[in-house]
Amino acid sequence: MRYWIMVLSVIDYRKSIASLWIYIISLTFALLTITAEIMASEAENSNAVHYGAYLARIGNCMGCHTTKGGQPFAGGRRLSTSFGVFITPNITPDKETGIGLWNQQDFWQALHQGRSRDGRLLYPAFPYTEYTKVARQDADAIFAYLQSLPPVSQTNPSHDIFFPYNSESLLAVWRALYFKEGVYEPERSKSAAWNRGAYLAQGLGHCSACHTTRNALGASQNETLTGGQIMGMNWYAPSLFSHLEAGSGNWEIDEIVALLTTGITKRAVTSGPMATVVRQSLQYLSQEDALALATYLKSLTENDTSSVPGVHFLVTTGSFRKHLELGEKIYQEYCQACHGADGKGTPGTYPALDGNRGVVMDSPLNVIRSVLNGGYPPTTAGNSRPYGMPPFQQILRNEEVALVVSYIRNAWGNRASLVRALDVDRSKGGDD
């Protein structure tokens, strides 16, 4: 009998460590599991802030959400309009004055809807109207990247905006005649990288913002890129429909790519706030991304039948003749060094004048603003020491911008209206 006791007792024993063990190995597969899920999650949760940081690049959020010299994404810009002045807010995490109490839903609503976390109707200066397009785990993505930013305590103004438009009413009224929510649908007849090209074009980079004209309520008259004057600031946003204008349909696709990612090409320069945009968003494409924007640009002009440059011919009077040699002494004076007596400037570093469609363009406004303002091309990768142009506003009278324009519009082989020193000293007027 105690014999029988004592083997059933170290059988009892070997079971408890058997069951110990079994317990352990169990407890430590558990542990391995839920360490491999946290580290996974880790590792998507910082896939999604990088890939977040790329798109918030493309989308240049931080070149409205940024004043001068403030806090990266505290907010504080300054964007006048006709319709009053909009301050950018905070989207920082900062749970006081920015973002910090939002969560992916609220952030999608602002995107996808244009409604603030309250449920308060948003002013389409923030580009809502384009941004509906954005689809909802790249809306995810960029929100975990502005949550994994340094909060900043940074309280900024109210907008001043003018009677009647600061009416919610009227801006929902607004919104039911222009604004049409949405993600952006692909077409099928169309390739991948058209439809990424087009997805990009037409949301993250909110390129009809600019690129098209827009109504006395400041509505976009339709969604083609068909150029017209930016909202608040004196520059044209040239038609990236028309040959005649920015379009690039008999352009090569690597030509494209070089102007979007570098500012800068042997026939092309950006100026103004194109140049800001290559400098702050741009020039940060994938090479992937930057050719399939270069295919759905250049695809836009496909059935552009527009003449090339020089469709204009102007009746050479005396007194036309006059103005024009006018302009060209100021011309052989400030400007020939640099652009050659020919017009014909350097390749890839001083622009062409002859034949320069934003040059001949019907709108005078931007080759003006470049005489009074000069200015650079973006500082990129591709063109990190880029020649400057010196302002000449404080050299040149209106009377002699308006000569001199005149004259470049109208030597060589260009042919333009002349220009009035009434349109200089309209063009001075809401310097960004």
Second form
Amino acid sequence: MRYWIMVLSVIDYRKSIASLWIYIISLTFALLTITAEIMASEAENSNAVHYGAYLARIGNCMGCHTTKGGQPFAGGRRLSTSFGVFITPNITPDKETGIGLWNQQDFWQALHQGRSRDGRLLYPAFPYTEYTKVARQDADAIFAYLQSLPPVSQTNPSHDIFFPYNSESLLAVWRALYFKEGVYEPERSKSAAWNRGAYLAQGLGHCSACHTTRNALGASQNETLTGGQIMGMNWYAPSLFSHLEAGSGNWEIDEIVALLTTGITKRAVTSGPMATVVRQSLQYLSQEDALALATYLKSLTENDTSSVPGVHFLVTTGSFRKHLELGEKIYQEYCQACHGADGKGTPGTYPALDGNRGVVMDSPLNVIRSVLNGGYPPTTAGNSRPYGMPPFQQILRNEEVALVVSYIRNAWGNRASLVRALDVDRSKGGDD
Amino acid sequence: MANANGNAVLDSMDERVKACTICHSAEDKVGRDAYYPRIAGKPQGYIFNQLRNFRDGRRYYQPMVILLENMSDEYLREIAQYFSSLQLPYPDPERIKMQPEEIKLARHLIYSGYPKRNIPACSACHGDILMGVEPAIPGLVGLSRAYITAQLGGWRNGGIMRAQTSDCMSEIAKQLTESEVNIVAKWLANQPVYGKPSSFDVLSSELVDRCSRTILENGGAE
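Please supply the coordinates for the form predicted together with its partner chain, as a counterpart to the form predicted alone shown previously.
Everything in the complex follows now, all chains and molecules, and the chain you saw is the first one.
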């Protein structure tokens, strides 16, 4: 603007040919400067949008803010919890129904402080308890990306939260107890990669939204990723700290990277909600970030004291043996063709069951669900044509599923508790 | 690749779709919770659209929703192509006794429809020989009476598709009486299978327009 003022004053005071030249030169210079400024700011914005798109993937915003088959980011997905049903909001830049009227500061306030644009406290179904760790610059980039999306006019129903959880003052108390506001602070004793991994896992990646036990008030029990039943879902998110569950201390870094980005490795395959996270989010990790995340996850088992498996003695009573023999018959008929008589499977295609932690974890929920519902690993660039597990719910009765799961939990080198038909029944449902 | 027993795991679609063929076998099957139709030989576009409808929540049956949850369009298209290309013999037609007036009514519904009741002839979309129309309209012969009755019933009460605003089969099925559904199902199940699906150009533009969400390749996506 200052160039224009200068130009105008020149015209007023000296109406000569010389001044015309100055005018033309100044004008050209001014236009060039302005154009350069606009281009620079556009380039900056397009960089921010580009980086914001990447970060939004890693935070998997779309996963919750989109209904099945619905418009991306337009919200409307139901999250059922023991406190009520939360409906995710529309975060496209529609002015009426989305966040088109928000500015960077409003977005930061939501992400960092868990407050909506109007100052209302947000329910932690939106994981601001983790997102608070996201740096301002990254939050701004995500906001720039969201604002660059096509606006979608979609009004979603309001939450249906049960009494007394629908009270804002109770929410304030909850926050005082369980919410700690603050951007991630690097640990100086650790490497840059470790800190980047920790930043992603604890913040945007919000791993602890699932991989943790929650107390009766829905708060993560601690900051550690010690595993727990996923709220509102009939799945158990294994501990990332324990060698007995999904701790990766004994894994090569490359294998952890492969599991995160392709959904499958020689010894493990992602299923259920984790398969969805890999498909929607983690497969897009940059090589550097995948390595960083793996470095951090691998370090989590350092202090694990549960590395010696709990001793399970095989009770060799007649009825116990009979139980497992019945299970073995079912195994031979339906499972053995793919998983092998020795339970070793075909690495990378059909997972081994012998020594598979998903099979022998204390909670039998996931292995029961895998037998009941089957499923395909996520299609990813690294595994675009996966092999699948049939849904045996269509063929086997609860009692039979209990027998075969009990068998694979105790065949070969595996030792774990038996499963009852009641456990199988309880493992059904819980999908939207 | 070989598994621990020394058996080679085939790098084939047969092997990859084992999760499907446990229910969808060479013939229609009555399962523990539902009727599992044979999908072999159905038009590729039809199978692809149904797979995507299940995955994206437009067609609802929980086991299919869970199975397809994390599958890409590309892979679903390949799976559809695989089942579509399977040429398996069809079962013999059923032999259900029908009264002459029932046969007359069935033939009228199928080949002429009732335009005044907004019911087009079945053959207008499913082809003169009712073997379907490429790429996305399925044939009506080679199906069992139970399956046809169940599908038409599902469309009548909205139990098959949800959240799909223009679902032409649902609109048509709602015009039919229960007795008409039964008669059509009996007649179709009695017909032998012969010939191939018709090509897309036999369809009138009016019907293409009416059923575009169902029969076009994009399967109802905007």
